[in-house]
Each structure stands twice: as C-alpha cells, then as structure tokens.
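In structure tokens, the next block holds one chain alone, the form predicted on its own.
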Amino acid sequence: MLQFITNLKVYDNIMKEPAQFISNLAGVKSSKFQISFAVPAINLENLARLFPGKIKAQHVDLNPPGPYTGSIPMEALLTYGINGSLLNHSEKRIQSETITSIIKKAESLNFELVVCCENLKEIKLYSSAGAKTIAYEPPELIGGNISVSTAKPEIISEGVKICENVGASLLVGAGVKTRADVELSIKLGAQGILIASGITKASDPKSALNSLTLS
C-alpha cells in the first residue's frame, strides 16, 4: 500500500489542539494510501495512545535511553507504540555519518525511517546505506505552490530507479497541493506522499486529505 504522511511541523494553530486536528482527519479512509501523521516531540506519547498506528515522530536520535538530555531515543518511541520517524528533514538536517548510523540502528530494531533527501546524490547515498524509505523534498519548493512533480519530474523518475535497484521506496513532497500533483507523483513511480502545508494550511484540512488521498 502507498504511504501518505502529513507532517504537522510545529505550527501554532496545531500545537494548541493537536489531538483535535488529527481526530478531524483520522476518519478519512483511502483504498490506496496508508495515512499517518508526523507529530511534534512534545505530543508523541499522548497522540500515539489516542491514534495507535497512525503516529510517526518528526525526528529520532542515535542515542539510546540514558544521560542524553533532549534526545529522542528510538527505543522510547517503540515503547510508545511508534514504529516510524522522519529523519533529516530540510528543517532538521543532521550529519551524514549520523544518518547512516541511525539507518543501521533502525534496521536492527525493525524501526521504519523515512529519510528525507534534497537531491539525487543523497537519494543514492542513503538508499545504498540501507534506508528502506526515502522522501525526496527539494528545499526550495517546501511550503510553496509549485509541486515537485511538476518542477522536477525527471528527478522523481530517476530517484525511483535508484531506490528500486536497492529495494527501497521513494516518497515525494514539497509543494504538493492538488489531486493532480499526487496522481502525477504516483504515475512517475513514487510509493507515497510526504506533505505539510497542503493539509495543515488548507481551509478545510479534512476535505483536502480526502481529495489528496484519492478517496
């Protein structure tokens, strides 16, 4: 099944009532997509209990539980019932060596990472390092109105080939706003969508999600 991940980021309007925001969307059903939500760290435990199987972290650290102030250990997320996280989003970039180490740890714990990449070089690097899910998001398109599927379809196609060669999947994001953006992304071979403002900033988030998940 295809993935559809909505990144809630830390927008003020959502942080006030994150459970209410997700509750409004949780009833949307799709025959094509598995729908989930990447939520702020401060809300992880509570939202995981309210919406089991639908919550991902926005970031995870390499450190295990222990004296690591501010860290988000993978083991803690698993304890909450959270089995996935974004990593290396363009707004939370980390060093390449750390990413590859986290990829290896995630594999050993059967934890599902979505490793965000800005270009084909990163797609090749991290998929070859063992990342099973890659999200291609050109930073210059994030939050804008021009979809990556429209601006850079050739990179999506090439990224899909790179991922398929090592048994990985490619998600796409950045500027995705319309049903046509989603349909074109899937036509180009993407296995899912990573989206933020197309849902979080929509005048009617539920209608937007319903339309974009091709329900």
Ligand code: G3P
Contents of the next structure:
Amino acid sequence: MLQFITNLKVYDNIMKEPAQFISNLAGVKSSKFQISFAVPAINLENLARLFPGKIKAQHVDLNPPGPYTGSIPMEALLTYGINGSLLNHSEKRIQSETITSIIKKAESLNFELVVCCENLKEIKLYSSAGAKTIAYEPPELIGGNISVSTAKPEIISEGVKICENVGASLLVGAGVKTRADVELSIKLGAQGILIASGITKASDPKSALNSLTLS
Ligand code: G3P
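With the form predicted on its own in hand, show me what the form predicted together with the named molecule looks like.
Let's see the whole complex now, leading with the same chain.
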C-alpha cells in the first residue's frame, strides 16, 4: 500500500492541541494510502496511546536508553508501540556515518525508518546502505507552493529506479498541495507522500487530507 505521512513539525497551531488536530483527521480512510503522522517528540507517548498504529517519530537517535540526555532511543519508541520514524529531515540533518549505523540498528529491531534525502547522491548512498524507505525532499521547495512532482519529475523517476534496484521504496515531499501533485508523484513511481503544510496549514485539514489521499 502507498504511504501518506503528515509531518506535524512543531507548528504553533499544532502544539496547542496535537491530539485534537489528529483526532479531526483520524477518521479519514483511504483505499490507496496508509495514513500516518510524524509528531513532535514531546507528544510521542501520549499520541501513540490515543492513535495506535498511526504515529511516527520525526527523529530517532542511535544510542540505547541510558545516560544520553535529550535522546530519542529506538527501543523507547518501540515500547510506546511506535515502530517508525523519519530520519535526517532537512530541518534535522545528521552525520552520514550516524545515519548508516541507525539504518543497521533499525533493520535488526524491525523498526521502519524513512530516511530523508535531498538529492540523488543521498538516495543512492542510503538505499544502498540498506534503508528500506527513502523520502526525497528538495529543501528549497519545502513549505512552498511548487510541488516536488512538478519541479523535479526526472529526479523522482531516477530515484525510483535507484530504490527499486535495491528493493527500497521512494516517497516524495515538499510543496505538495493538490490532488494533481499527488497523482503525478504516484504516476512517476513514488510509493507515497511526505507532507506538512498542505495539511497542517490548510483552512480545512480534514478535507485537504481527504482530497490528497484520493479518498
Ligand atoms: O516533511 C515534510 C515536509 O518537509 C514538506 O513540507 O510543507 O512542503 O509539505 P511541505
């Protein structure tokens, strides 16, 4: 099934009532997309309890539970029933060696990472390092109104090929605002969408989610 991940970031309108925001959207059913939400670290445990199976982290660290102040250990997420996270988002970039180590750890714990990449070089690097899901997001389009599928169709197609060669899936994101943006992404071979402002800043987030998930 295709994936549709809404990244709530730490937008102020979300931080006031994150549970209410997701609750409004939780009833949206799509026959094409599995819908989930990447939520702020401080809300993870609570939201995973309220919306089981729908919550991902926005970031995860390499270290296990222990004396590591400020960390988000994979083991702790799994304890909360959260079995997936974004990694290396453009707004939370980390070192390449750390990403590779986290990919290996995730595989051993059956934890589903979505490794964010800014270009084909990174897509090649992390898909060949074993990442099962890559999200291509050109940073200059994030938060804008020009969609990745309109601006970078050839990179999506090439990224899809690179991923397919190693058995990985490519999601795409940045600037996705319309149903046409989503349809074009899927036509180009993407296995899903990573989105933020198209939902979080929509005047009616529920109808935006309905429309964008082709419901
Ligand atoms: O993680 C999704 C995000 O970076 C894309 O943002 O606002 O362009 O959908 P946006």
